[in-house]
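In the block that follows, a single chain appears as structure tokens, in the form predicted on its own.
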Amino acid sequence: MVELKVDWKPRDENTVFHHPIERIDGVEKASGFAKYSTDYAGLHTRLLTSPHAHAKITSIDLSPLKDVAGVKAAYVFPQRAPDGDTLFEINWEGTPIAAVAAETPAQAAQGAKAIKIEYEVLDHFVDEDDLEAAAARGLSKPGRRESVDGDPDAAIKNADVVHKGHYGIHSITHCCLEPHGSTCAWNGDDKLDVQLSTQNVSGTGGQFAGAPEIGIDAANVTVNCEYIGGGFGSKFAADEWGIACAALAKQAGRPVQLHLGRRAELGVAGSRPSGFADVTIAAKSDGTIVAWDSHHWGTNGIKGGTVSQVPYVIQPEHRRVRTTGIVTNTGPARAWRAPNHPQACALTCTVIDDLAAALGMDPLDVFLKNVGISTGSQLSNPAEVYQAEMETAAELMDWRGKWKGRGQWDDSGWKRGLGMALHTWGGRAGGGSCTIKVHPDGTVETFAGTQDIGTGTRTCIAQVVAETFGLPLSAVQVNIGSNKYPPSGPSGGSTTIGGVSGPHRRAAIDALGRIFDKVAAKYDVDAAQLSADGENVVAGGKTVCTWRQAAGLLGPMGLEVMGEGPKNDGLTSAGVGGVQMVDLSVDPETGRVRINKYVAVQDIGTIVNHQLAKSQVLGAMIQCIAYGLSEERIMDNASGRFINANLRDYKLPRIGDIGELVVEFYEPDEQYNKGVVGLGEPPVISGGAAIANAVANAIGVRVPVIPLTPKRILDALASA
């Protein structure tokens, strides 16, 4: 068989493949076609959850349930109902505890409230940044970092400035619009059905298997997930709500579903750590930074752990960093749209521009300066692509022409600022695997048992596996979304665009070599010269026959080809960078923000469509104006109650507080020669600290602590 090299074509050679195209199924979603797991119809669920954030479970009854008309089924969730002596404890309130279905909503939730129950209510801490009183109460921890490098005493004594600061990011949850959850169906006793809302289809079916209340073999579950409304890392697990689902659907005889409400979907489905930080940094009077020394804390909930990735990017040669973590009755944490590195970005490219205050340099000056002593993806991204980057950012933003210095700038009654930060990423490419079929009539299709979570997976599948082959796009029909297909990774860490484009683009290298040797055979031509381009099957510029009279030389059966990944081959790579900044106004008498601009400029090796890349930076920057503003979990210390878990108080952007936003990709011929690197994780890392900075510049002193709602811009201005 003629062995075809596998890469990418010529940047200049692509017709499809690296081109801005719309997606193959906005139709669907913005007609209302598409379905997602909310659209499978099913008995109606409603959640007991627990009104206090510590107790134990003394007792449950549900004998109530009787007398309740519509109710089909009731699911105590495992180890909630008290065993002798063992008590069940709830580390957090909206834990979840009993699960009915009904015919109605309104007969589910009556059936809810009938179910008795009785605690024994115990002490609870939820503040996430008092280190001294959880100090207090022993629920303070040794943090998993506590390291030394070099001589920093040394080096901050003998520093030209040394500035000194406290800095914090308070906690975030997911909020995803369509809430975790699944619709279940059973097919006789030992056949699941599950429409879930999922990033790991593939993965999910056995999770559903194993748990002791369903008990079935693995291969008797079929995961489906055609669509999915947000899940930013929180949606990997079937979860116990899902088992609950699948174990009411079983009990009832009917298809169930069960959908988290929104307390609950903010509460208990998942959090973005909190991290607060004492910080000394110093450098030499031309604004080289010679030394951290940090100490951090924050929390991740009942487990009592922080965020340790400080400093971020840039790394002096002599740093100190210790961390503490707090143990708090508060919802669990999860994965969350590039875990930790908006936190640590945020503590440390904040610290960077208050130094540049106290040197007097402009911030931009000092990040140029030392962007060469950064780590992490450094060795994918030298300083060179960092330092273009923030060139081609400063010339978009006009940074050079607007730049003063901290509180110069008023704006008609409003101050007005600038502020950046930047960040790095892996993004390698997750492991997957897929089918392609190639028909007899030239069509094709493809299998893998992925995800689109919204970022345009099918369309980037259909364009690989269509510039492969020649074709239009209409010929490829794309496949993805079942356990049942060839299994693919989940969707997290930028993975997936990896995870997907590589097995499919070797699967359809694979299968067009092996039509080739049937082509050469058919018109005696050589198969190493021949080139698959507009429908065609060519060699040395002279179509030898159409795509479709090649496939039909391959009988009755077509063909079916397998493709792996991922594999050192250059199809993939990981490592990225990106440069964030922010042109915004302040209020002075009202704290409020407006944003007038906000630049993305971020690499990501070979774009595969520039349009759903562009629109995964655009949800990310408004994703940084939510955190950077207003979006924060708030904790009520009294009653230990997450008190704005609704979308009307837990607060997120509009379009009027969006502003301009520009995206600019950084892709020279040494980019698009890297492979296929991720992007759904990078671009949400460093707009708040970018925003944080800009207010900083605004108002003329530092806001310590994101959101920068306006009571703390106001404090901050009280207190300078």
Second form
Amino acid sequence: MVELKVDWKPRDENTVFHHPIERIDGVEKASGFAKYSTDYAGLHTRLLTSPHAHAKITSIDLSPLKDVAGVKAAYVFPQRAPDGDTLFEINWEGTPIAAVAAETPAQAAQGAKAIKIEYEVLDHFVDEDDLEAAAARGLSKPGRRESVDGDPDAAIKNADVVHKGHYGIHSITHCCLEPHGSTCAWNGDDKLDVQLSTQNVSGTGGQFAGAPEIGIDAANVTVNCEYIGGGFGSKFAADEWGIACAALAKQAGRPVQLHLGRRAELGVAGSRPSGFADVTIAAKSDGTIVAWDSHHWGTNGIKGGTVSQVPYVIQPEHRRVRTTGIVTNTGPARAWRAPNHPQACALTCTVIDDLAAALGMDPLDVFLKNVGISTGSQLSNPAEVYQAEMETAAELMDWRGKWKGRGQWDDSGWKRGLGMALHTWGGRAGGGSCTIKVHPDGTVETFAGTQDIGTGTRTCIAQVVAETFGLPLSAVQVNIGSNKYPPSGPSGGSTTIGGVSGPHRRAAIDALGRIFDKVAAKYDVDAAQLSADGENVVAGGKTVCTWRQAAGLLGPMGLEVMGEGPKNDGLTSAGVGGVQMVDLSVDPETGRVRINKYVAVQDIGTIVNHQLAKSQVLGAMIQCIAYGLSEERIMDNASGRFINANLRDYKLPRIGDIGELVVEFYEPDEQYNKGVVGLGEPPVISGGAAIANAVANAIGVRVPVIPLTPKRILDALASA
Amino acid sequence: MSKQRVVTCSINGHEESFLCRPRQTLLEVLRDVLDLTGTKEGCSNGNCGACTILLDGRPVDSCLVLAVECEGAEIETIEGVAAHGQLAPVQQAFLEGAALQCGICTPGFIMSTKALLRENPHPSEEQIRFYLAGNLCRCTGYDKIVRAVQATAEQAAAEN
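Alternate state requested, the form predicted in complex with its partner chain (shown: the form predicted on its own):
Next comes the full complex, and the chain you just saw is listed first.
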């Protein structure tokens, strides 16, 4: 068989790939016909959850359910019911205890309300910032890492400038607009069909099958997810409420839908750990950072873990890092878009900004200088790439023209400021496979057990395959969203685009080689000279046959080829970086912040689709504005409850809150030649720190803890 | 159990009659009774706008409207926006401008936009942002939504 080289076409030879193509599922989404998990009908379900943050369940009585009309099934989550002296210990408010399925939502709610639960209420602790109180109650524990590089004490002692400060970033939740959940339907006693809102189509079937309540072969579980309304790292598992849904459906003998209510969605379906730190940083008078010494702490809930990767990106030669985890009775953490990075960036880049102020230097100069002298393994790019990106961002922001030191802005009323921060990410392709079928009429189908979480996975697959076969996008039918297709990895950690583009390109090239062999034999040409271009197979610029004629040579069965990945053949790569800069204004009377302009410069290797890539960055930018200014899980110390677990009080930015957003990809030819790298995580990392730095620049004092709510800004101004 | 009522109204230009209980929301009836699942449920308390529909031409959160209130009303949902198999200009603008990503908030945004442009065919950017403030998006980034609304308005102006 002719051996075709596995690589991407030269940049300027692409007609579909590397082009800003509209997403191919956009019609369904814009017309309301895209079906999400929540759109599949079934009995309605309500959860009964714990009102207590810390308690033991002493009794559960389901008997009142028999008097509630419309109730068709009830379920108690495993181990919740007392077993002799063994009582289930609830460790956070909102822990699911039971679920009721009924004909209508109102009846399900009545059923959940009728169940009688008795608790032995225990002391709780939810104050994630209060290290002292946690230690006094025995709820702090040393983190996994305490490291020393070089001699930080001596370096600090000998430095020209030393800055000390306290910094922090609070917990947030994933807050998916489509809540977690599924619709489950049994087909007989041993086949389960699940419409699951998931980032992990291929990996969740076994979780349903293996649950004792279900107890069927994994081969008999079908998991589908055509569309998903947000996941952000929180939807990788079947989850115990997914198992509950399947069990209720079995009990009722009818399909059941179980999706978390908004309060449960925010409370128990995933959160991002907080991080707080006391930091000492030291530098030479020319801005060279020489030492870092930090103790940071935070919580990921009852496990008592905390964030890592501090200091972030810029790694001084001499550094000491100590961590402490705090055990809290708060909802469990899950991977939140770029796990650890936004917190690590916030706890580092804000400190560097304060150091720049202490040095009397423009922070852009301090970042430019120090990114070139960092030691350690966090730099995903050569320093020159970061420096070029910083210069690009500065130009787009007119940073040099605008920049003024803290308190030096000539303004009255609203105070204006600039801030910036850097980030890094891996984005290596995840594991994945696919099948490509070429039919005798030349149409193409692809199959992969991946999912489109909004990234544009379908569209990118179509672009890769259409480009390879020289076909229009409409000739390729992309099939994803089922665990019955060849397995593909979960969509997390920016692994999907690399995870699907590599296998599909390899499979398409393989198929193309086989078709070229048929064409070569039929038309007596050299297969190695053939290419697919514009729905024709050509050799030396002359058409040999049409694509349809070529496909017809495959016979009535057509051709089916498998593709796998990742492989080290250059199609995909890893390691990206970026810089974000923010221009904002602060009202010192109210503490309100208005974003004037927000610039993101990002490298991501080979860009499959600029339009979709830009959307990823824009979406990340509004999430940065959210967690930078308003989004926060607020725990009430007295009750242990998450008191703003609704979309009124859990403050996310609205369309009028975002200002001008500018996205620029750093993409010289060496980036195109690098290979495909995932993009989901990196642009959501540095915006929070950039916003915090801009506020400090505007009002002249550091607001130490993110999000920078009006109250925190006013408190910082009052204490200045 | 409360008695079910028959409600007759116009939905996307067609007369429809349905049975509902007094406490059922319009959102629940649209999705569960009429299988019009394009209208999404995001919060059920009027804070996200995912369930926006037009009731007698005005945008409302259908999770806050009781179905029994809709007797004789004219209701428009996302399923009725495209006509004769063709996307409406506002839908086309959202698609071409990449103003949608995961898509769960898109029907609500499109319905609000439709109402805005009926009331004010030439809105300023500030007016667009003010009018759409009731619709929440977690992942698209909003910016392209503003541009899509502007593009729709500009196209309509060019055609008139």
